[in-house]
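First, one chain by itself in structure tokens, the form predicted alone.
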Amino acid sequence: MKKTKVAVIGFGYIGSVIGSVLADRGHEVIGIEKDSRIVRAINEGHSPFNEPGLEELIKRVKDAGSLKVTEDVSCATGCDVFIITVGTPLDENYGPDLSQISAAAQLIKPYVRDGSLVMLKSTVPPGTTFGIVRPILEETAKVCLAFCPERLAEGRAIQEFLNIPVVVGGIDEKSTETAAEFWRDSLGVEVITTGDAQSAEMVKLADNLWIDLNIALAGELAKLADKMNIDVLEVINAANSLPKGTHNVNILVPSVGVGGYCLTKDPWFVHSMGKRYGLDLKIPRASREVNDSMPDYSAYLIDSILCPHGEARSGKKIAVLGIAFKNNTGDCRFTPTKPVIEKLESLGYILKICDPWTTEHDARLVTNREVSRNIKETLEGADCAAFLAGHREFQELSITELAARLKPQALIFDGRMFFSKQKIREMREAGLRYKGVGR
């Protein structure tokens, strides 16, 4: 592999994975990050994010001297490759806020030179690489500029980065091929090239719109299943056995809602693009509205069983298990558990919260309440155990343990655990009640 000096601009959740893996592959990586908390943690050999394998990887590359993270952009001097992974949040009109993209391009402009490879991995609307980043950088040098969508899932980001095909589209043919060669050489993965940067930019949005819409379909089916008193998972599992085209039908599963930095905003990016071209796209808005309704719906399910006739809720205790938006991660960005907690609090329930995966920093994104790591203590004497995440520590709980800790006839609310029929029978035999989303 050709070893080179790589600058990663934005060393957050995705940047830290990309930079650490590239450093482990022998590149000299300079991470440029404005958050001093992240800089300090990584330079001490720790991961600021609870991502499986990341802390060990960071420690290894720090010890090897192949990774440095700093707030000082001048350390990017002499870099051959620049990878931009800064945030692209929604603005107040549900359109893309590209200010961090422009700022990142301005930041590296003094350090690029003719032939430098610049790759944008932040999720952006089509046209951003060519229309915003290119004009800024071309004031300094003629660079190879490409877009490579980030397609990693929390909880298995390192594994996916090393295995999932990389999509590349450049502003010209040379940029596309230079970027493709870098990823083939660095990761040894399949590289899929598109005709231009704009097509590559659309790939991530298409992926996330499909996921969001598919989950919304599952959520609507779950609501209907609740009215009909049938098990939505049985319906989905059977429906997914039907071959269609080159694959089977693939309906995903319902839960308390959709969270994370990408799925909650990317459909709105597509909707905003439609308006720009005079199109009233129905699907992005529909998927967001359905998925945004699921936290309130989940709180309603809990409340309707604990207090079915409008009885007093004061004094009733709910053990909230899991606040991260994704199982076996501590990622709380835009987690749907936050509105569930807020709704239950507004109804007057007493909450005790547990999540063994979240850091103090992540937990504060959700609640100002104490977030415990002690599962058994959280369950003690509760009227309801609300499983809002399906962490492995929760999966290891036995029904006997649940029954011993909770009050008699306590409710097990299944927001993300997808308990088997056998487990549900065991709960009922142990004197517990069960309710899942669509089950």
Ligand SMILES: NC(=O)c1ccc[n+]([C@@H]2O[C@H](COP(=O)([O-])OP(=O)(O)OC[C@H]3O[C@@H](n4cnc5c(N)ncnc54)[C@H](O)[C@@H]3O)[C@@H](O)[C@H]2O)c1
The other form holds:
Amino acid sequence: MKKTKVAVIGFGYIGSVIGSVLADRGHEVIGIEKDSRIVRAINEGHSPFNEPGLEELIKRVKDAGSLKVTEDVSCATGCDVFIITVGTPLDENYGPDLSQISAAAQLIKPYVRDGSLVMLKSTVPPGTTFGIVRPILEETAKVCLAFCPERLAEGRAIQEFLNIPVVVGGIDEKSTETAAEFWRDSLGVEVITTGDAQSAEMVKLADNLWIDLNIALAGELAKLADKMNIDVLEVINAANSLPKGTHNVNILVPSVGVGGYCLTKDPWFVHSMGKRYGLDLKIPRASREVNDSMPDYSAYLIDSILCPHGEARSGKKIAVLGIAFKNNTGDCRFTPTKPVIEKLESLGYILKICDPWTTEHDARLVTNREVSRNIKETLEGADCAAFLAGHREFQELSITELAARLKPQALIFDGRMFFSKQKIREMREAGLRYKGVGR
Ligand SMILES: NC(=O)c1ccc[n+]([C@@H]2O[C@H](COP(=O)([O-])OP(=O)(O)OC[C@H]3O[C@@H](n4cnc5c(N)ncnc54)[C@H](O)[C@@H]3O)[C@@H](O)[C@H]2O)c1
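Starting from the form predicted alone above, please write out the structure of the form predicted together with this ligand.
Let us now look at the entire complex, which starts with that chain.
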């Protein structure tokens, strides 16, 4: 592999994974990050994000001297490759806020040269690479410029970054080829090229719209299954055996809700693209609406079992297990667990909260209450154990342990669908009650 000096602008969740892996693959990586907390953590050899394998990886590349993270953009002098991974949040009108993208382009403008390779990995509305980034950089140099969507999922980020096919769409043929060569050479993964940057930008939005809509479909099937008293997972598993087109039907699983930085905004990017072209697209709004309803629905399920006749809730204790938006990650951005907790608190339940994956900084996004790391203590004497994230520590709990800590007849609320039929049977035999979303 050709060793290259690579600048990664925005060393957040995605940037730190991409930058660390590229450093591990032998590139010299300079991370440019404005958050001093992140810069300090990484330069001390720690991961600022609780992502499996990232801490070890950062330590390894720091020790090898192939990664440096700094607030000083002048350290990008001499870089051949620039990767932009800054944030792209929603604005107050549910449209894309691209201010970090233009700021990042302005930041690197003095350091790019003719032939430098610049790649955008942040999720953006189609037209951003060509219409916003290109004009800024062209004031300095004739660069190769491409959009390469980042499609990894948190919790499995490193593994996915190393294995998922990379999509590349450049502003011209040379840009597409240069970017494709970089990823083939650096990761050895399959590279899929699109005819232009706009199409590559649309690929990422199409992926996330599909995921959000598919989870919404599972959510509505779950609501129906609850009314019909059938098991939605049994329905979904059997339905997914049907070949359709080149693959099988593939309905995802319902849960307490959809959170995180991407699925909560990317469908809105599609919606605002539609508006730009005079289209009132129905799917993005519908999938967001359904998925946003699931936390309240989950709180209703818990409440309707613990207090079926609307009796006083004040003495009842709920052990909340997991506040991150996803299994095996500490990320609490836009987590659906927050509205569940708020709803249960407003109803008058006493909550004890535990998440072994979240840092204190992450936890403050959700609650001002203490968030413990001690699972067993959290369960002690509770009327309900509400599993809102499916972290592996929770999956390792035995039914005997749950029954010993919880009150007799306590409710196990399964917000992430990880209990097998066998375990559910064991729960009932141990004097516990079980309720999942749609089962
Ligand atoms: N988190 C995911 O799972 C995921 C997956 C795929 C794609 N994405 C996309 O990747 C992008 C980044 O997501 P993220 O989760 O890593 O966000 P993040 O907020 O964790 O990271 C962005 C980082 O960029 C830094 N930054 C912003 N402007 C800067 C500047 N001018 N100079 C230096 N640093 C700057 C911020 O301080 C922040 O640390 C988004 O567009 C997101 O949609 C995220």
